[in-house]
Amino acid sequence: MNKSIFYHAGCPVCVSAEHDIVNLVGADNVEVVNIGENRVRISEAEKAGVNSVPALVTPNGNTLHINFGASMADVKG
């Protein structure tokens, strides 16, 4: 993995992250998912060990928890 991978469901705490960390690390530095609308790629968080949204995970394969929007539990209803 080249890029983070900013996970997020599209709520409002997820997106005013989403906004800080393009910020922060730059737009070419960062892939945004929004599993709320792209559900197929929840499992593949979950592999990341995404437990919660919104989540940063970094090209070295740390997951970093932001904030607190919501559990997967929450995100696939």
Second form
There are 2 protein chains.
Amino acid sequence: MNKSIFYHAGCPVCVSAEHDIVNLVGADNVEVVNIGENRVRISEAEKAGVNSVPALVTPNGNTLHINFGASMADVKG
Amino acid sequence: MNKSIFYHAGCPVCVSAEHDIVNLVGADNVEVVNIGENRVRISEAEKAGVNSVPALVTPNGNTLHINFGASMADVKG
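Since the structure above is the form predicted on its own, I would like to see how the form predicted in complex with a further copy of the same chain looks, so please show that one next.
Up next: the whole complex, starting with the chain shown before.
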């Protein structure tokens, strides 16, 4: 995995953080995944250690939770 | 301000996040400030909206709180 993955759920905190991350890292270097809409990827996010969104999973597999939008329980509920 | 500023306090969560952010954004694009040691910059961080460390203040002035290492109260205490 060479790209980072930014998981979000469409909430205002997520959208703001997405803009910042894309500006900082570069759009070509990050895949943006809305797990509120693309629910099949929720389990993948959880396996990567995502406890809340927005979160950025780095190419080396670390998960950075950014601010706090919604817990995974909220996204699934 | 063209660089981001990464505020931390030397805690393990901070050090891990620092490595990730520097790798993602590039060392030339981020100033790293340890407000545990460089305490004169605590008030600057608070004015930028930093509530906990580690946090990244972007060039456009947004504050991204990353994971959770320590509250500002802990750093000051």
